[in-house]
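Only one chain is shown below, in structure tokens, and it's the form predicted on its own.
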Amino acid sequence: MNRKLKSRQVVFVGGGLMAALAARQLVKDGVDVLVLERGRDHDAGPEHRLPSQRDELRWGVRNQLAQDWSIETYTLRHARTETALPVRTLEAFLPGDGVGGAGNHWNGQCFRWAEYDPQLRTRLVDRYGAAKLPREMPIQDWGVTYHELEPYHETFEKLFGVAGKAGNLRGQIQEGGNPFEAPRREEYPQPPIEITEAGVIVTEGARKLGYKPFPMAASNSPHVYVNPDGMRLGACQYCGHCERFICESNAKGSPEVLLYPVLKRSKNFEIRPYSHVLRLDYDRAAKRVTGVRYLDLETGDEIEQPADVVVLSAFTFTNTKLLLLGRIGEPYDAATRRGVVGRNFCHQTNSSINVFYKDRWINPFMASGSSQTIVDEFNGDNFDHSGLGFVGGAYIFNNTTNGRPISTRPLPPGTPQWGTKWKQASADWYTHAFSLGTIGSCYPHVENYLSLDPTYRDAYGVPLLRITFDWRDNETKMSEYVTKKAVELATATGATIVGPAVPRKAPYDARVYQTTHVVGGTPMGADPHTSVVSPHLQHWDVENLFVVGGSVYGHNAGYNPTGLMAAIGLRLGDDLSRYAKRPQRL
């Protein structure tokens, strides 16, 4: 049965943490916003109460937080020349499902990316000369400056309670923070959550070095805390359980806790859960979005809901895979390299290294999600790369979140994969060991890009998104170098063990989980012909429709896109707020 509903002023497509925050200043002014999610709303019954928000089995392994892969995959292949075949065991990423999206599972890491990221290229450029960028590799600026964004960060971090320790404030470098950071005006609105043990060796190491190690900000809240909207967090209780998890005891910054619960009490605003979004109405002639079709879920009716204006807020792949369904602006061509639609694809290049100490306790089950020390000397452009033969970098960090008995078993090399001996390793290293990992940058390449399956199709008959991806010399060169930093840290740290090194190789493999943030597809920036959206993140050839979230990165730097991410969303919101009293390019 097909229904045809009321004319909305302004339609979200995707019920995360994007279209709470631009949503936010909207609803303020008085415009009237509907929210489409596919998933249900977890804040409406009995699964946001103890005890199972500790089921490791349902929640951290079995990923029941993210998209169902039995209904909707991907298919991957990791060159044009392949044939792409869906992907069936999915870990590599994990796109978020139900109201609040992925900003329910994240671990609360939260990053503003360096002052030079948003204008990667001239950057780059200027450092080092255009000749140490090859042709395969478009990195482009975004349109957009840190210090536009800045005051968005600022909100951002008050709204969610965000702890750490401010590095530069006022272009004044501070003891004890991160010596890297773009500029700030104010310090973070909570001071910094409890150092663990690993974290203690880690800064022991690295001032042995010269490094200058840091807190890693967390919107894992180390007290309680009240927000400018007058929304409350408790204190961590440093379970473990926060990525792949709600929090139990609400002290985790998410959308589920923070926006939507003000905005659900607006009159101009509505949340549909179970509301899956097929594809977008498009008016050619006129070059406007008319509204969108969804699936009810509950229902099983196919949807027809108007709007005067549309935002794709989902996932990477749900906001590329809506503008190619709907032919939306001309797709990537690889082979030709023309086209917007589908380029600057991006993962993030990560490698790890575990390391014993029989003499300390680590007592992994004690962490937060953000429960880490940081080494940013080797991050993005903050180190020299003349005759390294890449750009970008990574940071170093002790990588303690948690400690959960399925997923958690750190064992030294040579150690059997299972018996007597296995479960004696288990035994003796599991509260003496941790991992020291790197999380650096992917940047853009022309053979990595998004497009639409000729063959696969998802439960609805909908095509499948088609990754075509893999890692390139610039991501693995420069994952060799940082992991090589990482075991002279380890080192220096007095290891009894220190396990080997593995930096990231192809091929790129989607079993295994490399961070859920992937980005790209509908790059932003002020150039038409090498960007999706402007940097108002307005379509180029769609006045009414506007594009946010991950999808209009040009690059992946090594810092988490999340602090960056609400910036951008609350900027938006201010956008679409002038653009709904006056219709306009902005």
Ligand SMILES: Cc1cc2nc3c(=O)[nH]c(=O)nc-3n(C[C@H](O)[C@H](O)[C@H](O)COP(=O)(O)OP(=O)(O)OC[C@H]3O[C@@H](n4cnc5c(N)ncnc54)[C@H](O)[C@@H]3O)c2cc1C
Second form
Amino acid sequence: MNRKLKSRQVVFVGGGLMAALAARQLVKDGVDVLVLERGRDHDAGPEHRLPSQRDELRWGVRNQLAQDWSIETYTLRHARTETALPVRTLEAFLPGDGVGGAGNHWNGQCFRWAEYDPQLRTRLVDRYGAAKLPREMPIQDWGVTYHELEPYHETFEKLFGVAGKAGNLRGQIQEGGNPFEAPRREEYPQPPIEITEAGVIVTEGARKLGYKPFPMAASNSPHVYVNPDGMRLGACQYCGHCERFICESNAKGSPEVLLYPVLKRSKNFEIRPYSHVLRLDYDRAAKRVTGVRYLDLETGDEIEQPADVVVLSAFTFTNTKLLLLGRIGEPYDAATRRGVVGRNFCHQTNSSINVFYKDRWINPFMASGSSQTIVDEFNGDNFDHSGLGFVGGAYIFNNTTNGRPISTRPLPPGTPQWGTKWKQASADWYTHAFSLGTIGSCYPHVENYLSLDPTYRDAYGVPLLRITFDWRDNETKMSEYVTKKAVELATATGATIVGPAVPRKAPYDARVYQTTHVVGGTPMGADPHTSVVSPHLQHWDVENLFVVGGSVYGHNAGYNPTGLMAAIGLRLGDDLSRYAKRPQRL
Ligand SMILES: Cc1cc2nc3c(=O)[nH]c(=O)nc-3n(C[C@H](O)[C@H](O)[C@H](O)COP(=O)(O)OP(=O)(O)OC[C@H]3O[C@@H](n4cnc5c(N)ncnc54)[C@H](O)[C@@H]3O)c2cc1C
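Mind sharing the form predicted together with this ligand? What's above is the form predicted on its own.
Shown next: the complete complex, the earlier chain at its head.
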């Protein structure tokens, strides 16, 4: 049955982190807000509550907090000359599902990006000349500056009780923090979380090499913390059940703990779970979206929800897909390099090396999602790329987020995969090993993009999103370079065994988790020929349509994306509030 509902002022598609952050200001300003979320709300009462989270098999291996891929998956190919096929088992990334989105089962690693990142093209051209950027790499400025976003970073860090050590306070470099950090006005709201033994080892090795290691900024709260909205975080238990889990101690900054409970108290806010948005209603002649169509997953009804303003906040894939389905904006065409929707799709270029220490006790089971010590000397443009055949870089860190027994078990090279020797090696090394990782940038390439699949459809009959992606030269060269630096660091720490270094190499392997930091598809920018939304996230062609989240990034940096995304999301809240009062181009 089809039904048409009463019109609402602002309708968000997707009830994750971005929707909650942007809605915060709107709701305060009395604007009527409706959020449509395809998944459940496990905070809606006792009957919705989730069973124990410290169940690695259910949540960590079977990924039951992530999108259900039997309903909606994506297709993948490495080149546009290939036929894409559906990816049937989710691994490479784990988009969220349910109120709070992936913001519930994230790790909490919370970065501001480098000051130059929103003007990356200008920065690289100024430093190395235009010839350094091949025509195949459409790196672009985003039309916004770090300084415009700085106050929003500060608000987010206070809301989420972020714990860290400032590296740059108003231009003064601070001992113990990241010397490459963009200038901040204030210290972090909380001091850093505990450094693990692996962090101590990395610090020792890094200092020998002359680097300046520092603790990762964490949304995992070291102490009980009350935020400016009066919401409370518990103290981290260092149980290692952060990424892929909801924190049982309420110690991880998450929308379902800190944001939605406040929003739900307001009469002018409503969140409607089990509402899977199928498409946007678009009046092409008037160049306005008039609302959205969604499937009520409890009744099976297709519902028409009219709206004055629509905000896409449904993560990179759905944001891009809904624009492509609605034929809103020109789809990107890799053959002609024209069009915008789907362009600049980027993943993140990571690598790792297992390191083993006979006489040091790592105790990996005592960790939080951000118990890491970082070396930032080889990230982004923090170092001179003259003479190097690539741009970009990575941070190097001890990847010690947990010691969960099924999946966190580094073993020395040559250990069999099963049997007595495998058991013995597990017992010998479980508490004496960790993985040294690199989280690296991924810059856009003209052949990496998102489009609609011509063949495959989801369980509701909607075309799947097709990913055309592979590691290109720039990223593989960068990964080789930074992985060598990580090996040097591993050696400097005096490791008993340094496992094989595995830099990223083509072909892209969808069977391996690589972070859920997939960005691009609807980039922001000052030029409508190369961006989908304006620097205020307003669609260039459709004034009452906004897009927020990683899809608006023009490139991916060697930093986790959510800190910056949150600043952009909070700023959108202010912009939408202005727009609600006076609808016009911002
Ligand atoms: C395992 C994991 C670990 C992570 N760790 C980190 C980290 O340590 N640091 C970091 O910076 N980032 C991390 N991230 C990324 C971070 O979670 C995301 O950047 C952030 O949640 C994005 O916010 P969002 O609102 O755009 O998307 P989400 O929070 O995922 O919300 C999107 C919402 O849209 C809904 N939706 C999608 N399609 C539809 C539809 N058709 N109809 C209705 N609703 C829809 C989804 O169900 C979801 O609830 C991690 C992510 C994962 C999965």
